[in-house]
Structure formats: structure tokens, C-alpha cells
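A single chain comes next, written as C-alpha cells; it is the form predicted alone.
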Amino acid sequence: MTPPMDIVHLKSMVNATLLELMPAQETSPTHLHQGMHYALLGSGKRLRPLLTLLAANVATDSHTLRMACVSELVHTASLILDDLPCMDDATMRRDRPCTHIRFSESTAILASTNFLNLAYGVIADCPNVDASTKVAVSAHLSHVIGSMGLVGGQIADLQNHPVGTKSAIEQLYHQKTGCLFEFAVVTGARLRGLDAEVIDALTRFARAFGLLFQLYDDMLDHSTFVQETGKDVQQDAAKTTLLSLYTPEEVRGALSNAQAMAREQLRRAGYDESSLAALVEQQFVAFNGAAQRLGV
């Protein structure tokens, strides 16, 4: 397997690009722009931009970096909304108070809206990306954000529906998490001009990887140490999750099956010996470590 690119360096370039994409904090309306900087430039993992960069396999082009940042803008917008009192009523995010607590609920909502607006603007304003690719990426993002993606996943999560149906909960996990991973890796493939067969394989990879990531998030939510997560824990205690439905043996089986599926789909897409696959394997170590700490 190809050694992974310097992830620390890639994250540094992503952070620098995110800073370039936003208005300066001193630009009016200053309170809104300060809130955006606060929400976006915290200690995030930048996993979604990394997936785009590694799928594109050209990490130094300015247009690739800008397109990679689109998923982080959308992800941050979703976190701001997810934390609001009318949603999960959280207090901590990325190791510090949530945006609505540090600023205000109205500022947080407007910052989230502006991040979504900015995401589409970034796609439209990449001069080195052809028009057909921009249209495909924009259409994909619209689906990912909408009622069949993040918005639908959020309302289903709030309602805790459907209850007790494993396949339906897996679909919820895809809407909450996997669909934005899908957007990230497929955008990278589109920037390379790869074909529909590759995009199909990466879509299947993202569903498996999203399931793994959400199971991992469930496991962290069971932790009693906020320091480990950087956000509130026990948020899902009253909700039906796969972790609450599975026996320890079933959790191990789900982790193993999803990892095998993710690896197979990366192989189908031609990424099995890539830096993308190496990054994914690093994430698997974290997933399996959390399972061991929970005794599963």
C-alpha cells in the first residue's frame, strides 16, 4: 500500500484555504464573520476535505483545495444547526463552547446559512474546473444537503424514527454521515475525470465508511469523558441506535463487515494501493480501538 501523504501538511493547507475563503473577521458584519471563523477554524479533523484531496490525487492545486473545502463548509454548517437548543441542545463542540453559546442563536443560524451559501459559491468560482463538473458537483451537493440527505437525517434523528429497524437506522446513518463522505470522495473522483463505475464504487465505499463512522460516534457517545470527544456525550442515551440494538458480537460483526465492504469498494474503484486507502486504514484503527475500550 502506498504510504499516506503527509496528513498534517494537507490539513494545514486545508485550514489555510478555509481562511482564504471567508471574509475577514474585521469585515462588516463583524459579529457574523467572527462567529464563522470561530465555528470553522476550531480543532476539526478535516476528514472530509482529506477524502477529496486523496481521491483527486492532486493535493497541491488551488482549485482542488478549494473544492475539497466545500464539504467542510457544509459539515460545519450542519454541526452548528445540530447543536442548537431546538435540535440537540449541546454545549460543547470541537473542545470549546458551541457557536450559539459563544455568540448567539441568531448568529449561529445565520453563520450556518452563510456557510451553505459560500459552499455553492466556491464550486461556481473555480476557474480551472469545467462547467459540466461544476454542475455535477452542485447537483450532488443539493441532494446531500436536502431532505434525502443531511436535512432528512437530522429530522429523523430528532424524531428517533424509525425505531428498532436496523436497516432503516443504517439508512439514517447514511443520511447523517455517509452522504457527505460520499460527496467528498466522489468530488475528488470527478476532478480526476473518472468514470461512472468508479463513482458507483466510491458511493458504496462511502455508505460502508459512513456506517463505521457513525458506529464509532455512538461508541464515543457512551464515553463519560468529554475530553475524549471534544463535544457533549450521552446525547443519544434516549435514542435507538445500532449500538443499543446490537449485541457485542453483532457490533464486532458489523465493524468487520463494513470494513471489508469499504476495502472491497476501494479496490473496485482502483484506490486499494493509494494514500486514500492508507487514510481509511488509519480510521479503522480508531474504530476498532473504541470497540475494544467498550469491551466489544
Contents of the next structure:
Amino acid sequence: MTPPMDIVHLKSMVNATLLELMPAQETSPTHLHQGMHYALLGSGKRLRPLLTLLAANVATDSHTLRMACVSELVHTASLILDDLPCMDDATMRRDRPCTHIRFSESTAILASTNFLNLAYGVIADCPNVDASTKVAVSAHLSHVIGSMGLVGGQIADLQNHPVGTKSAIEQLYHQKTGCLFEFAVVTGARLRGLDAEVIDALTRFARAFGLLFQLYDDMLDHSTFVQETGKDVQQDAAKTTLLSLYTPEEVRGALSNAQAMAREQLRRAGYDESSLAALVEQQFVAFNGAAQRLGV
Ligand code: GRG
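Would you mind giving the form predicted together with geranylgeranyl diphosphate (GRG), to go alongside the form predicted alone above?
Zooming out: every chain and molecule, the one shown earlier first.
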């Protein structure tokens, strides 16, 4: 397998690009811009942009970097909203007080809205990407954010119907988490001009990876991980999650089946020997380590 590209270096390039994409903090309206810098430049792992860069396989040109940042702008917008008192009512995010606490609820909502606006602007403004790719990326993003994606997943999560079936919860996980991973890898593939067969395989990969990542996020919500997450834990204590529905044996089964599916789809897409596969394997180590620590 190809050794992973230098992830630390890629992450620092993503951070530099994110900084470039936002108006400076000193630019009026300063309070809003400061809130955006605060929310975006905290300790995020930048996993979604890294997936785009590695799927695109030309990690360091400026248009790929800018397109890779789109998913991070949207992800950050969603985290800001998710933390609000009317949603999860969280206090900590990315190792510091949530944006609505450090600034105000109105600033947080407007910062989130402006991140979404910026995301579409970045796609439209990318000079080296052809118009048909931009249209495909924008349409995909609109689907991912909308009522069949993040927004729909969030409303279902907030309503928390007490007896969710496993397949309903898996669908919810796809909407809350998997679909933005899907957008990230598929955007990378589109930038390479890869065909429908590859996009289909990456879409299936992302569904499996999103399920794993959300299951992992559920595990991190356990108090065992209070020192390590940089955000509130036990937010899901009253919610139905796969962890609360599954027996430990089923959790192990789900982890191993989804990992097998993710590997198989990466192979189908031609990425099995790639840096993308190496990054994914690193994530699997983290997922399996968390499961082991929780004894599942
Ligand atoms: C309008 C974009 C938009 C969203 C509205 C609020 C909302 C609907 C959706 C929230 C969805 C949500 C918060 C899902 C959880 C996703 C998740 C697993 C977050 C943790 O991701 P990490 O670990 O976080 O990658 P960092 O901080 O490292 O980036």
C-alpha cells in the first residue's frame, strides 16, 4: 500500500486555506468575522477535507485545496447550530466554549449561515474547475445539506422517536454524518474526472464509513472519553443510538461488516493501494480501539 501522504502537512495546508477563505477578523462586521474564525480554526481534525484531497490525489494545488475546504465550512456550520441551546445545548466544542457561548446566539447563527453561503461561493469561484463539475458539486452539496441530508437528519435526531428501528437509525446516521463524507470523497473523485462507476463505489464506501464514524462518535459520548474529545459528553444519554440498541456482539459485528464493506468499495473504486485507504485504515484503528476500551 502507498504510504500515507504527510497528513500533518496536508492538515496545515487545509488550515491555511480555511484562513484565506474567510474575511479577516479586522474586517467589518468584526464580531461576525471573529466568531467565524473562532468556530472554524479550533481543534478540528479536518477529516472531510483530507478525504477530498486524498480522493483527488493531487493534494496541493490551490483549487483542490479550496474545493476540499467546502465540506469543512459546511461541517463547521452544522456544529455551530448543533450546539445551540435549542438543539443539543452544548457548552464545549473543539476544546473551547461553543461559539454561541463565547460570542452570542445571534452571532453563532449568522456565522453558520455565512459559512454555508461561503461554501457555495468557493465552488462558484474556483477558476480551474470546469462549469459542469461545479454544477455537479453544487447540486450534490444542496442535497447533502437539505431535508434528505443534514437538516433532515438533525430534525429526526431532535425528535428522537423512542423506538427507532436499526435501519431507521442507520439512515439517520447517514444523513447526520455519512452524507457529508460522501460529498467529500465524491468531490475529490469529480476533480479527477472519475466516472460514474467510481462515484457509485465511493458513495457506498462513504455510507459504511459514515456509519462507523457515527458509531465511534457515539462511543466517544461515553464518560470514559471525557478528557479526550474536546466537547461535551453524554449528550446522547437520553437518545436511541445504535449503541443503545445493539448488544456488544452486534456492535462488534457492525464494526467489522462496515469495515469490510468500506474496504471492498475502495477496492472497487481503485483506491485500495492509495493514501486514502491508508488514512481510512488509521481511522479504523481508532474506531476499534474505542470499542475495545468500552468492552464491546
Ligand atoms: C445547515 C449545515 C446545516 C446543518 C443543519 C445542525 C445540523 C443541521 C446538523 C448537525 C449534524 C451533526 C452535528 C452531526 C454530527 C457529526 C459528527 C460526527 C461530528 C463530529 O465530527 P468530527 O469528530 O469533529 O470530525 P471535528 O471537530 O474534529 O471536526
